[in-house]
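Below, in structure tokens: the form predicted on its own, a single chain.
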Amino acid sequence: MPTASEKELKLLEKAAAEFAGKELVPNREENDKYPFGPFFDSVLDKAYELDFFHIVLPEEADGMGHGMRALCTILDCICQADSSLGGIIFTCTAAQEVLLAAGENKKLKQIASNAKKVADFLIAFPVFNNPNEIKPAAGAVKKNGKYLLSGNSEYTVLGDLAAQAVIPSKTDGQEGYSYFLIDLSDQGVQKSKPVHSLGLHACPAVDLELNDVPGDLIGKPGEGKQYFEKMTDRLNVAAAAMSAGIMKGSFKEAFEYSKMRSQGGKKIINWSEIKMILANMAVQIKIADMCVKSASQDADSRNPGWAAGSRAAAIHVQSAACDMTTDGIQVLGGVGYMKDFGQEKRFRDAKHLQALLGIAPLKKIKYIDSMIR
């Protein structure tokens, strides 16, 4: 598998960190008001220009051709500032990975070549739903050699931003489900208003209602489960990197605040209780970094057990992020619940990210089931 060199990784990290500091941090609170406030279109355009959506896309499909470690590096830096953009990058990458798993490189090349703006390039995808756990509510019928989709696709992330979507659907005569590429501008597509979610407010999702919408079959009919599993094997570690970024952002905010805030005649960072909380946060971040780095390297090299390592990293780091963002709020006290510092947003985002690629408890059950088998 193609991977980025250490030099390339450092350049990617520098570019993502500078972008996050300049474009995301200053307007984080305002951007989080979506859908009750404006969407950060200009930020999305700049992220597209920097190729943040092209990281793992093969070079023959007009991508950068880097591996999971490069994607994790980008997502970590972005999510330290605002994980909503990280969610957009992750969603589009997940759709790309489904297409790659099905051997549909030509379709990806066509999308990339025809894209004149970021919306043309983005691919919507129900990234918080595991169709192996919750059966697709859309059905596909073949008429005159073409597939037509009808039914619903709930909480389709980027459904109101992207030009196309990858949708799981039941197909006549097939035991499993299939994936289809649809044009979201088709007259048979009805979109709800953006769904106001727990976190990732600026990573919008809509419910789609489909009525005889032409669908381009991805891969082979009935093989959707196989493509989804291949995608999740790789992208679980990227999900872990997003949560690791949230952890770092929470720690930095808590650390800086504790150095400024005085109470009882001294800086609160000199209180032993605060030191203990910060120490625990720092240790959890170090462990998360080691998990993500090891799992992403193994995924790129396809070392034995790499898929299990990717899944375990996501389960562990996502859970740690939920606990640690609680500590981040505690250090700030009452103001930790206010939007000014971003800690309450990180708390919500960490919880939201646990649902990436399926329900958190079921991921644990599936992990142990694979060991039993």
Contents of the next structure:
Amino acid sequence: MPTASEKELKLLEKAAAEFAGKELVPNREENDKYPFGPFFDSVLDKAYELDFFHIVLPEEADGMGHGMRALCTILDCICQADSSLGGIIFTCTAAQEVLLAAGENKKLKQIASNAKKVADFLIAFPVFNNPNEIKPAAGAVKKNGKYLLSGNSEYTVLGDLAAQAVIPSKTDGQEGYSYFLIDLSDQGVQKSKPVHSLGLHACPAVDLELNDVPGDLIGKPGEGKQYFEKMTDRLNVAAAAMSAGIMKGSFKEAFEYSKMRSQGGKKIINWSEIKMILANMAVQIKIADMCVKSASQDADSRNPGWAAGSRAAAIHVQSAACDMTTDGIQVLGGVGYMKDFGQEKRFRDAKHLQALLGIAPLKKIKYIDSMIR
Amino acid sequence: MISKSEIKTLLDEEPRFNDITCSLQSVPKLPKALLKETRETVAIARKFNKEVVRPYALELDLKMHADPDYLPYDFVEKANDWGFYTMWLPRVFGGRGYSAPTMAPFSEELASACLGMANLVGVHYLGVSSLAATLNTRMIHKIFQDTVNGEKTGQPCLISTAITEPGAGTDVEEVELVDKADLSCYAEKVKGGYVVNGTKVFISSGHLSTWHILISYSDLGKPSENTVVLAIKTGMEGFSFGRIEKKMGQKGCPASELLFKDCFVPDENVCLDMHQMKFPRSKRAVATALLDDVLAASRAGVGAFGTGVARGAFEEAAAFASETEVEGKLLINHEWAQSMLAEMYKNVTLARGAYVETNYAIGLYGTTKDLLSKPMYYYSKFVPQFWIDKVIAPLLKKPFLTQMARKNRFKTISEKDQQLTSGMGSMAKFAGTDAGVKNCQMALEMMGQTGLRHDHRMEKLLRDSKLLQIYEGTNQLNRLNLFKCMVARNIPQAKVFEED
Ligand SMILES: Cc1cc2nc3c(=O)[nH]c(=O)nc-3n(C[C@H](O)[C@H](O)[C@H](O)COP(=O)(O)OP(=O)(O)OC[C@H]3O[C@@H](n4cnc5c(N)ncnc54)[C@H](O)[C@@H]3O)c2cc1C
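Given the form predicted on its own above, what does the protein look like in the form predicted together with its partner chain?
Let us now look at the entire complex, which starts with that chain.
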């Protein structure tokens, strides 16, 4: 499998960290206001120029052809600052991975090489739902050899930004579901306003209503589940990396604040209760880092059990991030609850990300199911 | 088999029998009508939720996202119309005279629908109890009258409590810490009153309130012995509002900055000044009693908020599971989901138990002890209005009544009783609020993508719930207070807040 060399990884990390520090951190509060404030278009453009959306895309599809370690490195750095952009990269990568799982490299190449701006390149995708858990509400019928999609695709992430979307849909006479590539500028596509949500405000989702929208079948009919599973096997570790990034951001802010803030006549970091909270946070981060590193290396090397490792990493790190970001607010006391600081956003984002790729407890059930089989 | 003295000795051992059986001891002493009254308040809250809170909560939250400076007068007016701001004011002060213990179940109900709106009612009573704790009957009468008139005229008159400062949050909630606090809100004694300079922050309902009960200090070097409680009226010269905080949740209830610049507060607005009268106890003991009296009850109230939001989350998750097919069958029929819902139900029940038991403790050993005795309860309910107007109201304005009330209260303070009520208040607070956050997190886990959407309410509950672990003292402070009150009292070598 393609992987980035250690040197390349270091360079990527440096680029992502610099970008996050310069482009994301200063405007985090402003950017999070979307849709009640402007969208961070210029940030998205710059991320696109830096090829953050091309990391795991194969070279033949105009990508960088790196592996999961590279993607995890980028997402970790970005999510330390603002996970909305991480969500955009993740969503687009998930859609790309569905296409790759179905062997649709050509379609990907077409999208990449035709793209004149970031919107042309982005692919919207309902990345928070596993269609095997909650069935797709869109259906496709074949007319004159072409598929037409009608119905709803709820919570389609990037639906108001991207030129195209990968949509799961039931197909007449087929068990399971299929994936279709649709053109979001088609007249049969109706988009809701951005769905206001818990976190990731600048990674917006819309509800789509489809009326006889032409759909380009991805792979084979009825094989959607397989593609989804292949995609999740690979991307779970990337999801874990995003949560690990949030944890690091939360710890950093809590740690710095506790060294500045005094109560009871001393810096609060000198109260052992605060030290204990910070210690728990630091330990969780170390574990998260080890999980992500080991699982992404295993994924890139296709070591035995790599997919299980990736799933376990996501389940563990996402849950740890939810607990940890709660403490991240707590260390700051009242100001931790306010928008002026980054902690409240991290708390929301961590919980939001736990729902990536499906319902959290069901991910555990599936994990054990895969061992029973 | 066992002698009386043996029973006493054994039951005084830890855990003390009296501490662990508050409800059992309390119930036989309580007036029967309290049950009826509680039923009524819970029913009123449910009706209000149906007619006002639920239809408006999400819309208000969204409005606040769009315009964080929006002030929800519309909701406050509704609560005023429904009589909520006078409901728990005693009849002798012009209120509707509902009993204090009925407030927590009412709060739980409101909180199960919207914490921001629950706080818009609840925090007014933090102001009420901060003022009441000073036992200054003249000021209590004056300010409560304003609230009563505000209800009559449709111009809500809310009361806020202002204690937190930019440099001191935890420190001002604990007498052991306040002398080390970095305080800046200074009340300087001048002829005819005080001049206040400084800032208070995070004051719930600040911008919406007419009266602000300001906890300030006349000597910043020794605040524990120099507490001055002042009544500040919106519009007073030298007093203004600063920013409205941009909060993650409970958006309906603004948190305000209060600014004082050479604000002259006349003597008549001084609710309590440790130097103005002789207390039967040390100043420090009085300051502790003041804080404990207010916080034991208000923290139990926040425990009720936590219980409410834990319940709201449970209800959302159960509704979602009952109507959503997951992997081909209703989620409610997945055994793991049933187990999660049972866990959430348990969290609600235990959290409720904690605040209910605390209120029993306060009824036995705390501020509501006298009010809940049967004769006092029925007298306050049935004393004729003309008697209140003609005889009691004029008396309330007399300084000797304040003196008497204070003597009575502060003389009878028992450290043991205070420890119990304060410790229990803290326990109810962190038990309830941790349960609230936990249940919100569990509900969101069950609901997946649906839970993330604002239009499905659950995400708001999580945002709202997190604040509960911070205000009325962080849960960390409340754990340490529980330790101080309930554990350290038996361990002479234990020192609290004295870590090197
Ligand atoms: C939205 C909102 C509404 C509020 N409403 C009101 C109101 O109406 N009126 C009012 O007066 N106040 C109000 N408050 C203030 C609230 O009570 C304080 O925020 C709270 O007491 C914590 O204080 P702080 O924010 O200054 O945090 P800090 O005191 O600075 O605490 C920071 C961290 O240090 C920890 N810490 C501090 N001291 C110690 C110690 N000795 N040992 C161990 N750990 C310690 C804390 O637990 C916390 O984790 C409100 C706050 C908020 C956020």
